[in-house]
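First, one chain by itself in structure tokens, the form predicted on its own.
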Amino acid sequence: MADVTDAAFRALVASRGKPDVFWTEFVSADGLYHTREVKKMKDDENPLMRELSFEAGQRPIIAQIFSSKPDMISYATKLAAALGFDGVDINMGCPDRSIEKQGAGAAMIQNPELAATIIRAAQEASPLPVSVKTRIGYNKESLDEWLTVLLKASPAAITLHLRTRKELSLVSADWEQMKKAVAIRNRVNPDVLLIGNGDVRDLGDARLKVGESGCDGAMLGRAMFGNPWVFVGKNGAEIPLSEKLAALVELAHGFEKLSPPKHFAVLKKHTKAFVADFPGAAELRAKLMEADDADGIEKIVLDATASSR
């Protein structure tokens, strides 16, 4: 998830109890060709490779990119390889316009073709398993062209967000259709791992919609927000506010530690997560978007706790 699942929020995570395997945010392929190769920037300097680093304890890892040509994605593969990542993920399922302007993301659902050219190339760069991320279909359902197309492709697993690209994120997932790919998994390519994505809620949620679909996995995304116990099955209403302040206290400071610093303005996201549904919460998270450095956050979070004795 962009600016979500970046290396402060995976330690977050990784410290509260982490999933069986992380993924990193999605990462242009294109761009990190250009600023390394091109542009010769300095990796400690790379806004880009800033988001494919991470620390031991985030492991198992998947480095996400994306791309619509084959030698951006080998190039991003052998890095990804290089940089001691688990695996590659390629993102097919992304609707957002300046990503398909690219004719990468969810637009790689209208070009299969070429979708099996750049999984072909990714697993030819190196020994890495390549997965897919990807969607149900463009603007309608289309699983028996565009699954087995990725089928026969034969990518270690294949994610499906049980949405359409034109449905964005404005309907329910649609968890019904993960029994119908299971079927054709079943009988294209048997050998592929098949996970679900979209409208999990936490993690018994999640067992409960692989156990009905038999799917191989859930992956979780806006679950986490606010809550990085929710790998170890706690939701957030089972965390007392005080150790909510003091995650997103960490966070801040880990968002000053990544090389160059994270913009600041990305916290706000995470602080209107922790920062709800108590009394008092829209006047403390008034003043905590108004904080511009992680000291700032800790000193108004010590105040509100003080004041609350």
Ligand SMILES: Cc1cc2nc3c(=O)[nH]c(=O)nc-3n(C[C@H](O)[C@H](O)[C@H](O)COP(=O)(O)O)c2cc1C
Given for the second form:
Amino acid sequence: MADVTDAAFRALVASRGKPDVFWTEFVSADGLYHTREVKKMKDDENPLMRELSFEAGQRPIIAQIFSSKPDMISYATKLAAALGFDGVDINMGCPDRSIEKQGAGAAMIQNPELAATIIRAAQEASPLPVSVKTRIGYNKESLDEWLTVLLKASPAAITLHLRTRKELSLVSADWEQMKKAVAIRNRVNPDVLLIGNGDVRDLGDARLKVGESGCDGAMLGRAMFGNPWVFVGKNGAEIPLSEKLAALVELAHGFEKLSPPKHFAVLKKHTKAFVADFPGAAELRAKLMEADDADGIEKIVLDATASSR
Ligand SMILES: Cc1cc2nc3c(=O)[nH]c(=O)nc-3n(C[C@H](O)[C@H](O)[C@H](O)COP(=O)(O)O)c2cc1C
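The structure above corresponds to the form predicted on its own; please give the structure of the form predicted in complex with the ligand next.
To see the whole picture, the full complex is given below, headed by that same chain.
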């Protein structure tokens, strides 16, 4: 998830309870080519290469890339293989206008022939497993056509965000559609793993949804916000406040070490999520929002903990 699952947050998740698979933030394949091969930017100064950095404890890890150009996908896949990733995932679901304008993300749903070519380009570029993350349709659910095209391209896995492009995240994810997807998968290409995504609240909810729909796994997104314990089955309410604040401080220090650095304001999304649902949360959050480095976060947390004793 862009500006969420960076190496610092993944390190925190890895230390509190790992998922079976990590995905990176999505990265523009065109951008990788342009910055490295045209602008000749050094990797340690390249923000796109930062998104592709990871530590040993964060495996298996899949690099998520996007492009509408097969040669760019091929380039980024070779790079991911050279960097030691365990797989490559192609984003075909992002509704962001700036991504769709490039013909990538969810726009790919309207260009299934190109989508198949893109998958093939990745498959031919390296021995890494190739997967796809997409939605159940563009303006309306179109699993019969869209999923069939994807399955015929034989990716290792397909993650289905169970909403259409048009629905963005405005309606509930429709897990009933996963049953239909599983039936199509079983008929067209039983070797492809199907992973469901959308509104999975916690591990128990994931197991329930996977069991009811018959898919092979679930991908959790927003359920991780403020809860790096989610993959060991704990929900945010069970975690003592002191542990949550300690996790935020640890994250802030890790975040600051990202290279090249990210704007510190990006951390605010996490701060909001960790500092919520307890008496005094709003006041503490307001103070933390003013901090402009990890030491500042740590000091505010220490002061708050001391004054609550
Ligand atoms: C802040 C944010 C960033 C996201 N970035 C990505 C991304 O980089 N790649 C991707 O495939 N999906 C991305 N998504 C979509 C999520 O992966 C997921 O499909 C969506 O949030 C629904 O699942 P959830 O209810 O478990 O969060 C992002 C979502 C959010 C809220």
